[in-house]
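Single chain ahead, written as structure tokens, the form predicted alone.
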Amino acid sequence: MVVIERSKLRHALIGCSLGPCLGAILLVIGVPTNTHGQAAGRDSEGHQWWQHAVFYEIYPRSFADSNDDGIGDLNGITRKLDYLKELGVDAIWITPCYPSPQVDFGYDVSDYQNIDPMYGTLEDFDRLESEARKRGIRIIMDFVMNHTSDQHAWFKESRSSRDNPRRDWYIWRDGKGPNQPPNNWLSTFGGSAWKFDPTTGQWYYHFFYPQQPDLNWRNPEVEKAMFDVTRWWYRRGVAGFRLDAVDTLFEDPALHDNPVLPGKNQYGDPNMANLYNTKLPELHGVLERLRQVADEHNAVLIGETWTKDLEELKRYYGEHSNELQMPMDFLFTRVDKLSAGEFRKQIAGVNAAGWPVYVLSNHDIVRSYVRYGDGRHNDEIAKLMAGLYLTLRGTAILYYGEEIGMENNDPKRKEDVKDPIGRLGWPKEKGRDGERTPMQWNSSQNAGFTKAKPWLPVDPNYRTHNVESEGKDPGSILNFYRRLLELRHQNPALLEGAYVPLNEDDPNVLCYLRTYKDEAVLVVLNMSAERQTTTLNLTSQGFAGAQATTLLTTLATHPERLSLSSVSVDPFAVYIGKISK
């Protein structure tokens, strides 16, 4: 869940607006031996299944109305398995989808162990997670470690009276005198991070909405039923979780002012810095514990994770490798053009530092196609960045939506704006609705989500860009993520191999090997708009062949050879090619 003045957004400038540059954790676990075979340990070579998996995240109101109630939901996503299955996708994560108030679309959540009946019930889901194994895609849900609604059970008896045996289980405190709150702490949607309730004379902690009171993180049985959650939901058959807004799990107990830096907010509240109520040193604390929990059930615990540098992201991999196996690097969404340079520059780092997990985009970023496109080759471009993070050593994510080049449709007026940031912050900060509307099936009306009046308006270009006419056509967006996945799947040097950079010093042309054993891939990826021509001496990389076999390509030719000694590639071209001693 991450809140960023709209403005930077569109420029790709992800969280550096934000004071709390808020974390969540997307934790994947494996599925025992007996329901998909050798995946749930090791492979042959040592590699734990998440490490060649594909995951795809999709956001449930807007994938597939079953119900033709404008609303996605469970059943709609079943029944495009087949869908995910041939576009290459292992694991779907899918963002909340228990019962909840819909303060924050779900990020409130008032019961961990059921189905909003917008969505379904638990017996869809079990369909769900059935019919996806059967077709080896594994589920992981969403799960809220910060906050619960105020509708909660725990809530309501925490606020019921001061002697309540669930009063610690959230932060109340006193106020520092009539009508004022405990100290000078913001919530990350504006205003104050403190709500007085009337009822015991104090005023309870939300780092988000009034709506959304924070868990007493320091309290072992808030710990205790929040992991027996995520176990309940293990014995269900689910694949993991993503664990929302880590970062803001714990708050100085002695609630010291933060730091207030100049100028204003997207909300007109003072800028400030969240040093005392964000990634305190406690978190870890939690993430190893949780890690013990999560290597009970075979379990991979991944972090979506922002982060100001790569030191921060290398600690959420613990100090003995014992927190999060792959915390996201979110880093790289802040290469905010088409940089060779800035790009090669994070990857080399995110190498070093582990395993790496790449996005472009989710349900908080504007889409990668509106914030690389130049506005006339889109299309080329979504194909370029496809190339890039698909073949990098580590593990991608993709966003429902950019396989097919779906834009953004932001709201052009604040009557009809739908997320709450967006009707607090208009105009400055238009909210998420953009990047959230219904998946493009087709180019019937409402682009085949519904038959119903869609919760969010689709955008105009479904009449192009859709999956059944992008899926008769050879040279779409589709089906270069289709055969780019395919090959993904099955070369092992994609799978296994290293990662080394080439001709470092291009400022156009990204060039790497993916190296395993006796064989390479080479990837050529022209970031520029005008044709690029570069050389490649690849004897001090032990491959000294003047030539590649091609595997994939985006050139206007497509040879079956390429000449090392003078590679010239198209703008915004992609060129993957196999080398072999």
The other form holds:
Amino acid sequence: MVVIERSKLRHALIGCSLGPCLGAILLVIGVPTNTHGQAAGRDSEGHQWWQHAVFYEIYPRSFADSNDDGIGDLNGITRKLDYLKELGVDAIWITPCYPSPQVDFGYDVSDYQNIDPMYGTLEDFDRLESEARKRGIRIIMDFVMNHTSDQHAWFKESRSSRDNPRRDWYIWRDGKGPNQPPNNWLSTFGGSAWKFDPTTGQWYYHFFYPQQPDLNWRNPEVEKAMFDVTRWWYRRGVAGFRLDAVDTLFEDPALHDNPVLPGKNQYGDPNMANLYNTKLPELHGVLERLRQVADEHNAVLIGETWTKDLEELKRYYGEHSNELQMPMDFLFTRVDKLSAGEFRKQIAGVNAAGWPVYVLSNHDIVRSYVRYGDGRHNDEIAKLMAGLYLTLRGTAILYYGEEIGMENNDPKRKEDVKDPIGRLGWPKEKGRDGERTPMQWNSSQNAGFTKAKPWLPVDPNYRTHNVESEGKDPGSILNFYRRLLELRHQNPALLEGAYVPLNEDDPNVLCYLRTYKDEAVLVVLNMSAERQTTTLNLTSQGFAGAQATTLLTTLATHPERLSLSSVSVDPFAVYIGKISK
Ligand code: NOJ
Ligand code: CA
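Next block, the form predicted in complex with 1-deoxynojirimycin, ref. the form predicted alone:
Below is the whole assembly, all chains and molecules, this chain first.
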């Protein structure tokens, strides 16, 4: 791998140590700012901060343990901010760190306005926020909107009596008969979606675990209380939210049974189409109004949007681009093999839908290193995938550890499983522990994550795949990510350019341009295990007879310039070059 052109310029850091005073100046001259003191501005192309930002998802239990109790924490994240800054991260999304019984490892929130003691305190959060801000890194919190914990004060009140003022904050119904739930809806985590509560003799609805009762978003008091939660965090300096499980906010009030499909799911329940309890049109009204609150704070809303097709994904941007700025494109993660044709199709589709948001992995999905790796060229393939999602038009969200090639470390025995869906669905469903293992900082015991026993075992590949060792190796995945992110931050075509697919019939090599004014960046990705030779004719794109000047490549020959008439690409190699008119 070689980098021919490396800018000495780092990306402009909005809100660096000058942040507070810059904010004050902007306020005086009347430019809208958020609580970060960051200008709500757009650049010359109309792009906003989140369109140029690189986001990084942190699963706080597993990132860095500052007090050696085996569980990561906020102070651990603060200590690693310099690492993140050097990597090229502009915003971190922290999965839920609120007080929680941890049935779903934080996605069961018992208080939205505090920090769970296992992760620290609100003061720790404030310090993290201000240290991040000094480095130009914004914080995105996870907003678990669909449900609370059954230990949340709201639910405790709601379940206490049928006439409690918060009764209607959740979804309570009579059963069809003795021991019979109100209808056939299933929890996505196995079993009926209804749980009988003997205190009041009614059933409550939970799309996820029984300890995660669904809020009733038809009740305006729920909306107000939840929107106020976001205002409270905006005032604390957060730059936006990742909205959990937005697909499931509303249910059919008439409780029609869902259609039953042939076969059984991984829990042995019937397969079912969640027609009447997911993606109801009412949810878009909530998103529009939540966006209005976000806009008052120059904040961004990222959606956990599991859409079946591009039409559904498009709908989440809002009919007037007034809902989510960043609905995640999970259809991209479903292209589950290295297929130039399938990626090409998906990229073209999401480009037409809106501003694309690319993710390769997260805390619910098997790591991309395993999904795309062939067992022999995994490191090369990890760089290939980085070369793909970090050069496309759109915003990318990295999952922690992706930049060092972390693998899944799935439990081998049922008794070791921590994630309840793994215990319930074993052995078909092993749960999500494998993709949530501790971050690999160095080759010492527990990969430098903790001195105690880590809450999940570190993957054995930490001996070779860790930040310290890879930092010293110019050919490592980590150094490829660093150089690529640096390029992405300073190259105008990668920041602003249009996506132009090339050689659309090639089944092995995915090629495209990012064009901007008189320049373009050419990206060539060999998705096959064989050397490929390809010809590029860019006449119709206005770059006739062009040669490319190499910016970053994993080609063994690392040419300084590349003739486009015959481009020879090593197996799984990446080539990124600049061409001019
Ligand atoms: C989606 C989250 O990503 C997942 O981890 C969680 O279990 C469910 N939503 C329920 O909150
Ligand atoms: Ca800890």
